[in-house]
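There is one chain below, alone, in structure tokens, taken in the form predicted on its own.
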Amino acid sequence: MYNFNYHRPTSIDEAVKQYDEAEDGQYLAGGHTLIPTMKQRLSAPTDLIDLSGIKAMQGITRSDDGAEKMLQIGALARHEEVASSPIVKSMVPVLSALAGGIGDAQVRNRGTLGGSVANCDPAADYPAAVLGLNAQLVTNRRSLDAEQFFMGMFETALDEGELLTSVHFPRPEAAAYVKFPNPASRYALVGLLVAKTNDGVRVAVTGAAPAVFRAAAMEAALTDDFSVSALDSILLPAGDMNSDMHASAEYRAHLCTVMAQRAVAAIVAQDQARARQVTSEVTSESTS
């Protein structure tokens, strides 16, 4: 590791200004990529920007002032907060249940959900959800659509210096998210999100391609048909695919149709659940 100039703002304003003043700075959020890099001399920023004194970057809320409920999310939320939090377990249960997937507990304790967002790792959880729910994500300059934010590898919109400060996730009608993970990463092979919305089914895949991507034919599919055997008869293009040591494309390709189906499961089942409690209240008013 190089030396490096640290710095611990205290405000978005004061960390720009420190990143803006710097010959190579580099923001840092939990350091689960940078600080690696840096030990193995792959990055050498001049200055560190240290955000995890901006208060105004923390914190989970909800807001029910407008037509749809929102969830807020603060990036500098660590994925253990997000996965125990109660008004995430009551507002999108399924972020709940991604955050607490990720890797181990000491990661679960350091990583941040915009650290995640923003590196745009192309096996990472979060961004399944954030395209898969149609998040709104808000920056120190502007507010970017889901659909706009993830360009590639390791590349988002985010302009040179621009800021992750905040991720907005709407109250999807009914979500699921299953992942084949590394055995030893436990980053994801393939992770797939399927959510019901306002805007129709959604289909979001991680982990096996360069960049999270939605899934049109099983959206296509699901919105006719939101059932199992709907995907029967869908592959998803393998030559779109991620091949390495861990998985041929081939494999991802299968893996993306078997992660749906459990994921499609997962919300009948959910359904079915919410139905019999409905079921249930009504007889035992009927009967009081």
The other form holds:
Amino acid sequence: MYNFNYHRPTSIDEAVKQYDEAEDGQYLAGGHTLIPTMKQRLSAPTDLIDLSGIKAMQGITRSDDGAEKMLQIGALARHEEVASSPIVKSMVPVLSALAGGIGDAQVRNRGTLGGSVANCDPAADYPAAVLGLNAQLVTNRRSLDAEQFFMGMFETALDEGELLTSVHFPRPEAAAYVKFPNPASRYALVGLLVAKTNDGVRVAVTGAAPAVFRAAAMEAALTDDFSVSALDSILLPAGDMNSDMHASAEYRAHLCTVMAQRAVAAIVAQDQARARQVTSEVTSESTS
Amino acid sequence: MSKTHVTTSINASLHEFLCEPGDTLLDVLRNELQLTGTKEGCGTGDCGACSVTLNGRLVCACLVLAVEVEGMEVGTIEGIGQSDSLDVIQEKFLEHAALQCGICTPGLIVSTKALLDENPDPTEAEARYYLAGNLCRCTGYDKIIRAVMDAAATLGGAKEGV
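Same protein, different condition: the form predicted on its own was shown, now please give the form predicted in complex with its partner chain.
What follows is the whole complex; the chain from before opens it.
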């Protein structure tokens, strides 16, 4: 890779200042996309601003956002940290399962939530959770809805120098993420996140198209009838999908339906398990 | 662009070195510190040949900048066993012939140690999942997994005996 100036700021303001002063600056989080890209000389920033020293971008907490409890995750949270966090497991368990399925152990120990979301790789897992769970993306300048954030392949609403600092997830009623992983990289050939949320059923699709998107046809069908068979006749248009050596657009479209059905089946199973638990609690109360 | 001075702990001993910002941890380990046990495979974080631990967490040294390890603890294959007294994991790799060309072996042993430190009694599925980031192109996975499971059993047995 070409050489560069290295900075390690300790605050968000300092990081943004260093970025603004650099000729061609770049923020460094986990580096698992940026460093390989620099090694291939596809990217050659004059200045790297290493965010790892910024405490304000770390940590996983529960916050009260009005009446609603939100899960607040610092942009620098590594995938393994999200996967193993007791707060994440109790509030948004689908997110810990998703994070635990990214890449391999080495990737999960370095890659970060903010890095993945800001990079907006078409096959990344996290964008499905951000869009599917209707998360808020907080930057050094503003707060953005997930709908506004993802613009296209490797393209987000972040302006030049704008820094994603944390992501806030509302707690879904129930959710599941199922992906068909590329067997070598574990990137999502297709990944579907289905969630029952305060504003209805949401279905987010990653891996299939240039960027994560919501499958309106699936959402409508599941709103009418939340069952696996409700999706039997729904096939998303392959015309908008990616086609490469791993899978054709038509195969990806087919996988979207299959993965969505598996996610719905997982949620139905969760609901049934919860109902059984409630029934047994009621029964044990009435018999005691 | 001047060189940066980095102080770090490698295999529990203090090291200081000078590096360019663009040097990776792997570059410094192999070329500056002569710790050549850690191998370079793909250089892009896919193969796991350069696996080391950073503050106890398994990472690819090829994707960590050397400047990033200031103040951190690095663990390499040189910190696991000695040539006259091998670690149990190394003994089991030999016993099960879990290597052919050997280029993936240091990374696999570092990863296995990280696995067993986190999860001393893994199922075979857990072991395979944890080691998924370490590629062996001689395709000796079956023997590797046998060695890993045997090492776990032996270490578990040793712990019960204490």
